[in-house]
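One chain is shown next in C-alpha cells, namely the form predicted on its own.
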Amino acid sequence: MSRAVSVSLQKGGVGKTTIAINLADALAARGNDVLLVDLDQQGNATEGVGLKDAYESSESNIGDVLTDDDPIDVHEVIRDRESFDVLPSHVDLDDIEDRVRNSTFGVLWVRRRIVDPLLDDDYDYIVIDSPPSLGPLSDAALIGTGNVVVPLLMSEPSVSGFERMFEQQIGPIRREVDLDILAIVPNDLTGNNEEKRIIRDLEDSPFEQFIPPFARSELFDDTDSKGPGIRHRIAFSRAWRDGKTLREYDPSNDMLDRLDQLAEIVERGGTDDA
C-alpha cells in the first residue's frame, strides 16, 4: 500500500532529518519508489543528501509549486538520486511559509500539489522532513500526508515537545482530517538511566502503542541486544557531512536493521502487528 508520511516534532535537535533521510533510504532498499520532500526552512535534508546547490539555487524550486500564482508542475523541481528522488528545500522557504499562511487553501497545497499528483502514479512512498516548529508548513505536511513518525530524544524537553505537539497540533488536525501516528522513535540513545526511565514512562502512557518493538525498555536488559531505539552512532553525522545516507556511507552499520524495521512499520501502517 502506498503511503505518505511526515517525520515531525515541533522541537529541533532530535535527529528528525536523520530519521527522514534514512527512512526514505530504507524504504527504497525494500524495493519501493520513494520521494524525500524537504519542507524544513534550514534545508538540512537537502544538504544531507548532497544537494546543497539546489537549496541555494535561483532556478525553479519548491516555492514555485506552493503558490497561488501560476504554480509549476512538481515534476519540474524533483532531483533524481540513485536510491530515491528528492524535492529539495530552498533558501526562500520562510517566504513560502508566509504565502501558505496567507492563502485560504495554503495548508492544502502539500496534499494537492505534491502528494496527490505523485503518490501511486510516480512513488510508492513520500517522506516529508517537516519544519521543527508549529506553523503552516508543518500543518500542511501533516494534513498532506495523514501519517506521522515522531523522533524523540529520551529527555524531558523532547518528550514535552511531543506532548505540546500532540495537544496543539495533532489533536486539532485530527478533529478535521485523519492523521495517524505510525511510530514514536527513541533516537540517538547512549544507554543511560535517564533514557531507561523515560522509555518506561512512555510505555506506561497512552502513547505506548506507538513505540516499536526495537525501542522497548526490555532491550536494556537483553545482553544479546544493542539496547533499544536508534542508537548513537558517529556514522550518522559523518554520512550527513558527506551528503550520503547511512547505508551509502557505512553499508555494514548495525543501525540499518533498525531503520529497516521502521520502514516495515511505515509499510504496514503502524506498530499494531509488529
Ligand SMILES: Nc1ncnc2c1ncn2[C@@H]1O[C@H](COP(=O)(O)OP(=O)(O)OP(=O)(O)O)[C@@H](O)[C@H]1O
Given for the second form:
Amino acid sequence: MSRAVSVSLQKGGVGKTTIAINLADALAARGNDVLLVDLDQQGNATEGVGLKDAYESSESNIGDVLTDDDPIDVHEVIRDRESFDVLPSHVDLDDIEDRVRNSTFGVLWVRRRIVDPLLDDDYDYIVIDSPPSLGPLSDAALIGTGNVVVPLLMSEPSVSGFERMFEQQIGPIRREVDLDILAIVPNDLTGNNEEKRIIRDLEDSPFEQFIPPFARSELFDDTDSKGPGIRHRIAFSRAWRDGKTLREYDPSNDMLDRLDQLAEIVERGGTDDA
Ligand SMILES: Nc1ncnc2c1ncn2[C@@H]1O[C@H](COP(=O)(O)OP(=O)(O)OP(=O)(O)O)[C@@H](O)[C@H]1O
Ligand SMILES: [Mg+2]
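So that was the form predicted on its own. Now I'd like the form predicted together with this ligand, please.
Okay, now the whole complex, with that chain kicking things off.
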C-alpha cells in the first residue's frame, strides 16, 4: 500500500504545515518509509524539521527539479532525517512557481518529477505541505498526489475558505483527474461555542463523510474526552521552534494518538469504515 497526499487549504495559518510535519511523522511511526515535501516558498515545514540551512542553500535544490532547463534527479535534493526524509523548500520557490505557471506542462512536474519516480520505489507515503494560495504549485500538489487532507480552523473564514477551494480548485481538478479528499481535520480547538456550531454544521453538510471519528461533535459531551479534533497545544509551536516533530519534542503528548488515527485514515484512503 502506498499513497501520496497533499495537505492543502487556500487560507493562511490553519495548520497545514503543522499537520503535514506531524502526519509524515505519524506515518513513519507506523513503520512506513515517508517523504515530506515542502512546496511552500515560506519554507516553514523545512525550518520546522530543522533544515533551515537547506532552505537558504546555494547548492542544488527543488528549483533544479521543477524546471524545463535540464532538470536534475529528485534524489539529489532529498535530505535524510530521523524517522522520515525531506525534500526541502527553497527561498527561490516564488521564481520557481513562475516557471511552473509559464511552462505548458509545469502543473504535471510534481507528479512526473517527484511522485512517480519515488512512490513505491523509495517511499510508502509522500506528504506535501502546500502554500496558502491558489496557484500553480498548489494545483500541482493536488494533481500530483491525487489526495488531499484539509486542516480547518473551526471559524467562519476558514470554512468559507474551504468552500471556495472546493468550488474553484478541487471541483475543476476533479473533472479532469482523480482527486480524493481523505479527511477534513478540525485543528487548534479550544472548546468554544463557535467550534461546536461549526462542527455540527459540517456534520449536516455534504462534507460530513470527511470528518474523522476523533473530530465528531459527540465528543463535546463526552466527559472523559478532551473534546473533538486536534486540540490547541502549545507543544506544537514549541516543537516547530526546536526543529522537531511533536513526537520528538513531547513523546507523551495527548495529540499523538489523534495524529496516529489520521495516519491510519491516510493509509486506508479515507474515513470510510472508520
Ligand atoms: N493545534 C495547534 N495548537 C497550537 N498551535 C497550533 C496548532 N496548529 C497550528 N498551530 C500554530 O499556528 C500557527 C500556524 O500553523 P501552521 O504554520 O501549521 O499553519 P499553515 O496553514 O501552514 O500556515 P501558512 O498558511 O502560513 O502556511 C503556527 O504558529 C503553529 O505552531
Ligand atoms: Mg504552512
